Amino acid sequence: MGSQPATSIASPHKVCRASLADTLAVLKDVVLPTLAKGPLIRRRKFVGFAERNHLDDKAVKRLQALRAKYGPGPLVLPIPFRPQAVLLARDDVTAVLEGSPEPFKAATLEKRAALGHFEPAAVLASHGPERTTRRRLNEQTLETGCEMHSLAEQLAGVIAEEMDLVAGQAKSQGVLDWDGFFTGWFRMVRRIVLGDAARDDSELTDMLQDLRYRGNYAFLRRKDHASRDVLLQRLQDYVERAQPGSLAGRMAAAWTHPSQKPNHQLPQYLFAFDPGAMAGFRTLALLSAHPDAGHKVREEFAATRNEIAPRLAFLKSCYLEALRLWPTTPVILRETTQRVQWAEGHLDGATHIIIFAPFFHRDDETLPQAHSFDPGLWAGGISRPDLALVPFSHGPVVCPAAHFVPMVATLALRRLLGQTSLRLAQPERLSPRRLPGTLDNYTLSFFASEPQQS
């Protein structure tokens, strides 16, 4: 037999192998809490438990201790049948993400098992030529790389209608809670993704939610093929309807090959707006807890009042800070397609690579503002690969919606904050001196009143 093909990456680090005790510690403090919170859809009770018990802080401290013990190189966890490697250095994160999908593929075994519950032919679960053609369809639909989508002004009208209803209900009740925000948010999302006819199709998003819960268990739960087929057929119907002004309509126009399977791409669009809502609600909390930032946002609104779909650079930076402080994608996964050489040592092919985002986002040994609110970090754009701050990933496999989701979120927050004044009901949860490692969005709420007159 020939030797395994190999490639090298530009890293000065040494690959180390963790002891059994340290492997178990990573599983206990990093991997299991992340899985318990829910990788595809959050389990509400455990998110609250994680905040109360500072689980993300403990995970960061665990990885800091391992970096001090083993050095900054990849740390291999010797798990039988499925070796894992945890990245501990910023430049290794950049090298791996820029080296995707070869030799670091995004369609890992674990990811394909999880996504197979509701979108088995999604681009995230694809590799090789199929990935290439599906990626092209997604990029054309979402206009990846464009800060403002060509549909922005049309979508702004949809966003305004739905956020006005959210604001009106909040003011009548005197409070805005997660369920009130999320219900209106997803009416908006269904219209944006599938068209106006889907506005009240909560049955479809409930079906997707149930399948995502099954996907949380990946290999460990049997796939509900019947429900998955119903979901995918419903989505195909929306593609064929191709309502102008919707992403489904755009996708129908860009669809050129049967293997692209647009109905398998659309669940991810709906899925992505779930964590998008979490980040938006947390942004509202950050602005309430940081009055100077809130004032600057209102100034930005005043300066753009005559624009239908402004860029809102500062509000976008606040939104990206919410994603940094509380990553909605806490783990970025890759898998080696061949043996990869570091400066010293190597990772074998089929090694599962774990990039634990909270470690880099909250590493107070390398990032002075790790636990504070600093929108200035994002003055240069949606990614800081130099600091391993990559809320939408980075490189050739960057999220195709990396600009689209923040665009929608900032337009939604602009409309909501223009229609109502929101004050965090639990200000003690967000001390500006040190923001918590976990923030349970499900239990946040705001006192709502008429907006202040400027």
Contents of the next structure:
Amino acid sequence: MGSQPATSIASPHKVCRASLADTLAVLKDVVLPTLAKGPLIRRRKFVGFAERNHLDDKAVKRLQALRAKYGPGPLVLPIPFRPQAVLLARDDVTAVLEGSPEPFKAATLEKRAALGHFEPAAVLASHGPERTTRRRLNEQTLETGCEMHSLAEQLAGVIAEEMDLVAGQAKSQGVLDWDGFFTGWFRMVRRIVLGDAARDDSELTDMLQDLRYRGNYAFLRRKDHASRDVLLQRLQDYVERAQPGSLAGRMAAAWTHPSQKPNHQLPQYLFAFDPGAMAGFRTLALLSAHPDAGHKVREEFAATRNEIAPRLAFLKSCYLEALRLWPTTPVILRETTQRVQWAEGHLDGATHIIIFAPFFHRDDETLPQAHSFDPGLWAGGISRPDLALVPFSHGPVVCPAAHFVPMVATLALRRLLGQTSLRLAQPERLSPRRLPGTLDNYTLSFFASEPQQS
Ligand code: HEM
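Alongside the form predicted alone that was just displayed, please also present the structure of the form predicted in complex with protoporphyrin IX containing FE.
Let's see the whole complex now, leading with the same chain.
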């Protein structure tokens, strides 16, 4: 490996090599549960199992013990043919994310294998000049960096229509459960992403769902090329229809080069709204379990009553807190494109780097409020690289929808909470003194009634 070109990273830490026993322990406590939950689409039963068995807490404890034993530098797991390095220091997380995509490539082998099942030319699976042009298309469409998208007011109308239906159904049944919320949420998402014509095109999202289940197995399952082609063709049709007011319409206008392949970018727009819903439902649970925050949210609604699409700063920070407490992208992955020198020691080229977000988000040895609800952490924006709180990642590969998603979610929750009063049906699962390491969104539900008049 001595002949590899080398670069260095500004980090004070030392690279260490884990013993075989510790390598197996990381695989058992960190890697396997993450894979079992489903990297691309969650396996519902396993999420419940993880909550009941405190699997995320165990993973955090395992990495804390390894940091105490080896120090905070990257810990190399000497796995034959595919060495892995787990990051244990906040400043290394920042340096690696800011050093992406060179020398820390986002399009890792594993990611390309998984995404290849349905979006092989997605920006997340791209590197080099293709990444640059595809990233540009995504940023233009989603207006990355802008807190409020220029379509906000138009989208607020769509959001209101769909959330009113969710609220109406919940009140008539007296309960809001995951399926009721998610069905309405996804009708809203299809309209936002593809346009009104896609509102009831659940066939498209079901097709994508099947391909995502295949994607969970990455290299271990054959690709279903026929279904993938049908999906991509249907998405291309929506791009060509380019409905004004939809993201597909925006993308069609911003698209300048064939290699940008809009139809390969759009599956991510649809499927990444799943975690958007999970975080939204968990935010509702947090607000119910923390009445002071619920009260502050209602004050924010009252103060912005006359605005169609207000910036809801406090509610947004609650949503970001839900994502910190239960990160929906638990692992951020990178691959070294060359040998990288640390203060002491190095990582070889083609080393797979694992950033396990729950470790940093719930590290009670360094973050006093690790297990409690503290929206104040988010006063400064969508990431806290100083604390390695990175629900949307950070740096040049940061989620291009990092403002768009909270904007949609806060407008949706505002509408829903304006129409219904929601009380968590399982308050014992959310003790404010110590919030659980995993929160199974699928089995949460709320008693729904007419809103209190303020
Ligand atoms: C709660 C919802 C979401 C969360 C927590 C989230 C988080 C993330 C994270 C952590 C990454 C990986 C970045 C990295 O590897 O450093 C990512 C990538 C990405 N996300 Fe999101 N995301 C969400 C929803 C969305 C939505 C709804 C869209 C599109 C409308 C979207 C578009 C993308 C794209 C295109 C990438 C790839 C960026 C690149 O490779 O340059 N995300 N997201």
